[in-house]
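Just the one chain here, laid out as structure tokens, in the form predicted alone.
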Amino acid sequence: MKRVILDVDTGVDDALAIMYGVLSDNLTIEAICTVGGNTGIEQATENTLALLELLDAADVPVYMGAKYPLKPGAHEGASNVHGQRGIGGASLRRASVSARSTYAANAIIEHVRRSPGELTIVTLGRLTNLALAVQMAPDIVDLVQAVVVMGGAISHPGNITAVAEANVYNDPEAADIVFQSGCSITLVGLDVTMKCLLTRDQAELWRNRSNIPGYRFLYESTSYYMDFYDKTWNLGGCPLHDPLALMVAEDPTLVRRSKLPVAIETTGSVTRGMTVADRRVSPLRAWSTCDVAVDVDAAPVLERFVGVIDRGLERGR
């Protein structure tokens, strides 16, 4: 059983990851921290709480975190991708519970210190909360079992700029702090997530079972998300960005990984937010080395994802 802390900016793919984490028999979500990104911090937090309640998992503690990135300048969200409320065309009943009073960065510190060597932190939004936690309590670097980052693009084009992926681009200073911290990092970026597509056919299967609230949410949220990816990337579906990162935390063998020195570009006028891997025979030793997911067989990923969702939702009927 893998014990994880999720750090989310709950848009559509974060919601899919949360559902997978709650319904998987191999994962225990110890806490969820929220950060501004796909949508505003308040909306991301409400989406998280409401989704947990839909899944009968309202006992999972939720902590609100950073509204803005470390460097001044607010990120306005991605309503064109995730919809005005961050969950596409879906609606959720407002949660009857609230986020805990502890600030997310402090909550990360507290949870990690209580369970040294036992927790994996999976970041599915910008890395602001974890960067703040590392700055406030450097000792947690040696207490975290691992950090899995959904972010970056090594060989694949970026999805915000030509070279930058959204989670890193939206707070590259935070990403830089985390990557230089000494944490054991696995980077699950666009190189693999863009290969793992949730298809229209699968969404239609969920639509046919929309009498079950969980399936109705899946269909209504992913349909909006797929529309965006059809218009901008012509994919015929939507990538499982955040679910894949959580699935790699659960089972690292799902992807092929390569140990590479990686640095975060924070200053370039056209490269800000780029995840730069040094793939030379004799790389710069000053750069932090992490496990980079470089390839994936998409079929087993989709099969596992759908299987966990189906078994979990049917079990909870």
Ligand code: RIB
The other form holds:
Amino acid sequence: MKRVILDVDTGVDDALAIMYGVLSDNLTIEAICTVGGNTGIEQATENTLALLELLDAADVPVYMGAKYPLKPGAHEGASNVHGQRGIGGASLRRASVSARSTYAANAIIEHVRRSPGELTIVTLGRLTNLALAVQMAPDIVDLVQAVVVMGGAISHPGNITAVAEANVYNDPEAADIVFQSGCSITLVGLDVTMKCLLTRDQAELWRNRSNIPGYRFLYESTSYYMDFYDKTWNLGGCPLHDPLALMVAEDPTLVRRSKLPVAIETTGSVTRGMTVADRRVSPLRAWSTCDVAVDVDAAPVLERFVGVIDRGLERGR
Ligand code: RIB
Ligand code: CA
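Moving from the form predicted alone, what structure would you give for the form predicted in complex with the ligand?
Below is the whole assembly, all chains and molecules, this chain first.
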């Protein structure tokens, strides 16, 4: 069992990752922290709580975190991608439970200190909560088992600017703090997530089963998300950004990885938010070395994702 803290900005693909995490037999979701990003912090938190309730997993503690990035003024919300409420065309019954009163960064510190060496933190939004946590309590760096970051783009173009991926671009200062913290980081960026596409055919299969609330949610959220990716990237589906990061935390062999020194660009007027990897034969030693996911075979990822969802939703019927 891999014990995980998820940090989310729920978000259609965050929602898919939460579903996968709750339904996988190999993962225990210890806590979920929320951050502003795809939608505002309140909406992201409400989406997370309501989805957990739909999945009969309301016992997973949810902690609300940073509304804003460390340096104010960055991009806020992505309703063109994720819809007005962050979950595409889906609707969820309002959650009957609230987020816990502890602030997300403090919750990360408490959970990690309580289970030294046992927790993997998987960040699926900007890295503000984790950056605040390592600044407030540097000791947690050695107590975290691993950090898996959905973010960045090494060889692939960016999705916010020509070179920057959204989760890093939306708080480059936070990403920089995390990357320089000494945590053991696996970077799951657009280089691999843009290859793992959910197809319209899969969404149709879910539509045919939409008498079951979990499948209805999957169909209504992903078809909106797919519309965006069709219009802008002509993909014929939508990428499994956030689910892939969680799946890599569960099973690192799903991707081909390369140990590379990585730095976050925080100052460039054109390159702010870029994840720069030094791929030279003799790279800069001063940069922190990460495990960068550089390639993936999409078929087993999709099969595993759909299989876990199907088995989990069937079980809960
Ligand atoms: O760039 C993709 C990432 O940005 C995903 O985590 C998505 O949910 C958004 O947060
Ligand atoms: Ca996300």
